[in-house]
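Coming up is one lone chain in structure tokens, specifically the form predicted on its own.
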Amino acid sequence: MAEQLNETLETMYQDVLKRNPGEVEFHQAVREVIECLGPVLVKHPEFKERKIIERICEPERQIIFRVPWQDDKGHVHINRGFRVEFNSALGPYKGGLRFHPSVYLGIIKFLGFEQIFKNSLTGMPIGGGKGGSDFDPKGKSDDEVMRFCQSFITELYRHLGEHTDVPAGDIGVGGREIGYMFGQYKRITNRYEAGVLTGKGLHWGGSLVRTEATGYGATFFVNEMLKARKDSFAGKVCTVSGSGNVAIYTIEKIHQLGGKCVACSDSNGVIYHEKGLDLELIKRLKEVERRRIEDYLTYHKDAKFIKAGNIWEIPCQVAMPSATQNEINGKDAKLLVKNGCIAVGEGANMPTTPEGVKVFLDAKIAYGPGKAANAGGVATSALEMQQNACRDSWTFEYTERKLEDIMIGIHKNCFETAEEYGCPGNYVVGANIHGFIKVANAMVAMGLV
């Protein structure tokens, strides 16, 4: 049975791959749940006589469209939108944008396929879906930012609303993105309807604890990993990959929790502070003045400048990558595991290559992936819908409690899951199937839609 149904889920994979062709990335995340869910097939033989897995693997919609923009100079320049609406099963599609180069098709489908099973286990009503375009913010002035932002939602807008799609940020789009975007759908729509983005400005409908979410909550989920372990951060020798927004906040928890930080990277390069990263110095580098991670330097001669080094050769008990997908290879993660490594909580979507994967499963340590581990960034999105839903603002404290209160719940969750399916200590398989099973029994209860 078990090697039918194996061969049953290769050609469901096989499948996707003559239909989605050239799409790495998606691959990858599909392949990545798909070998969770052998066991799956057996206690809920309904899931594939309705074909779940095939309808999950296919979005359902894809919108790509053109946005014509205008530098300072008065040049025209052309990027592409994208929005791929994955799966509403769960509540109204939920997901961030990326306004980045490497932005293409396969890009968003492997992020909006990974939110699918990421909101499912956050226990929010929201479905899975992610946007962006091809377009880099770097370099740019405040009004090309919010020229293109224009033109780009003038395209989208009508694909969106508070109880159909509700975007996010993600790298590239913060609070100055997402007010040029609200912006212009508020002067299209003549609505103000708060609820349709998240990550606004406090000021004007954001939630307090929504920048510091998704650090805060990956950090979160690596204690109780820790704790299921009978440990914690206290004294724990910590590295952080990226220098962005989930960067800094893991890096700030992490300090609140007791462990030590001594390095974080950028597209350029690694710091290597061994006594302890400069959190507060950081946050004006990188959030106030928006400079490199090397100008670090000239406010701390001791710190190291490692020119495009590899951060995974640092040696630490626990690596958090916070940057981009595929960070962490083969390599990389034996290297990890060498030096001493004891935890991995993944604050970037799909950072470890599959061969690294491997190697933090065959050694038992703590590993926590993205889906689970990052979840706290839209957790809090939802948290500000609901804020925007009732004319509500809460306050720091309370929200980060709740923050903490999904993390514990996804954890106990992810752990538990693994456990009924012999894997125990195994938080992708465990991620992996809690998460489908949720969306399964809601595609199973609405039909063939």
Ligand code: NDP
Second form
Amino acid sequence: MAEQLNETLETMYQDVLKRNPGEVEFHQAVREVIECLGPVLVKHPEFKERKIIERICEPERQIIFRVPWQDDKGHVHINRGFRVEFNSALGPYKGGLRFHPSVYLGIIKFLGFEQIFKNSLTGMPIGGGKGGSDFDPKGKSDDEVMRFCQSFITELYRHLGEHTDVPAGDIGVGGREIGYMFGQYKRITNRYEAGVLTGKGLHWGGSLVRTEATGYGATFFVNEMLKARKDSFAGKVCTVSGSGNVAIYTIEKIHQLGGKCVACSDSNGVIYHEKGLDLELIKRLKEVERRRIEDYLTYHKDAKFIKAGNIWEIPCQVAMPSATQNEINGKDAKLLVKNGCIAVGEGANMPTTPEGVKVFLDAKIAYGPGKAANAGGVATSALEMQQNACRDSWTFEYTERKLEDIMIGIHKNCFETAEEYGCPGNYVVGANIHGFIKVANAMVAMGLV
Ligand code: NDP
Ligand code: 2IT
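The form predicted on its own done, now the form predicted in complex with the named molecule:
Up next: the whole complex, starting with the chain shown before.
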């Protein structure tokens, strides 16, 4: 199914497979980027000579550590913590922390690798990194989550810093966790270093719009793709997988732009509500009460819960995967296209398998890959760092306008780069090449480091 690589790129890819055995998600992320880079090496022989691709595929630093913690009954648990500091050519390492039982080195490396190019696309001065743990926050008390976060930061703090490495949230890490981690960092270092973490609370260094940013940004990106086709969200039936941070604010912005979201999900199943989702209820269930999406039915008897269901079977015109990696396979993609889907915007990181991506590209629907479409989250993190650096805080309207401008800029750059490289409308090519060239030029300028 994958594209043929030329001999040089194939050798590089084989080397990545050999050096990183078993890390299948990392292999997938690398392959997708490398597949786009053949013509770039032709235009830029210096990238080949300076071994830029080989260097980008090797993280600058990888930290793996033990995270011991005690539950409310006094039982001891041991988890594994990770931080992969992938590339600092454009700025301090920047990227979220994921707490989920499926986390292992291959997941963190795929996310960290994607983050390099995503962060480059934002136009902000941030390098790429990612971290997390196989800790499962589900069903844990606030005190247990606090003890875990404190233990995690007690080891990781020595690698962080506002000019070194700046984590934020991802799956299983939101405002609560960032608060506990910031508190422990401040205590250990005896420094109120606001810029060391982003996604902070609004009264202690956080930025307005950071909570909404990934979902709003992804929706702005899809809006730009639709505009490029002389279309809009007005009246479009949409489905959004997940019901966490990204999903909630994707639904919110879709509704503001005149679309109608009829389905969302969590790992137990899918909620389908034909007349349109009740977002205020979802916010309460998920953000305040930390309940399962199935409980939506208690309040809306006309909705349906499809246990262990597949959200991509529900016909829609716009699909926005906002849960996790590889949640849309080739079969799902075919079904979406067959059912009339004209645009896909990835709020999640790498939610579509390579087979699925090929289906979308062959069908020539508007397909916005995660590293472009979901870059609004980390871009607003960089806006938070800017506000921290000048001890300022901006209004919601001003910050949202900046976010929208950034997403419009990312869309334009991806669109134009795809045309320049002879693949009009292919945002995968546009995002990978545009993101890569900036990092590569910086690496050439900085010498062999
Ligand atoms: P949350 O933890 O807030 O929500 C995650 C949602 O996805 C939940 O509904 C969860 O269901 C579901 N989900 C997670 N893992 C799985 C799985 N293995 N199988 C099925 N469902 C799953 O995370 P976010 O909303 O922050 O992140 C969602 C996606 O967006 C991720 O891919 C993340 O990397 C990406 N992203 C996040 C950004 C951010 O700023 N937060 C920025 C850019 C991308 P359940 O509760 O049942 O587990
Ligand atoms: O995948 C991502 O871009 C994020 N989880 C957000 C990273 C950040 O530093 O805000």
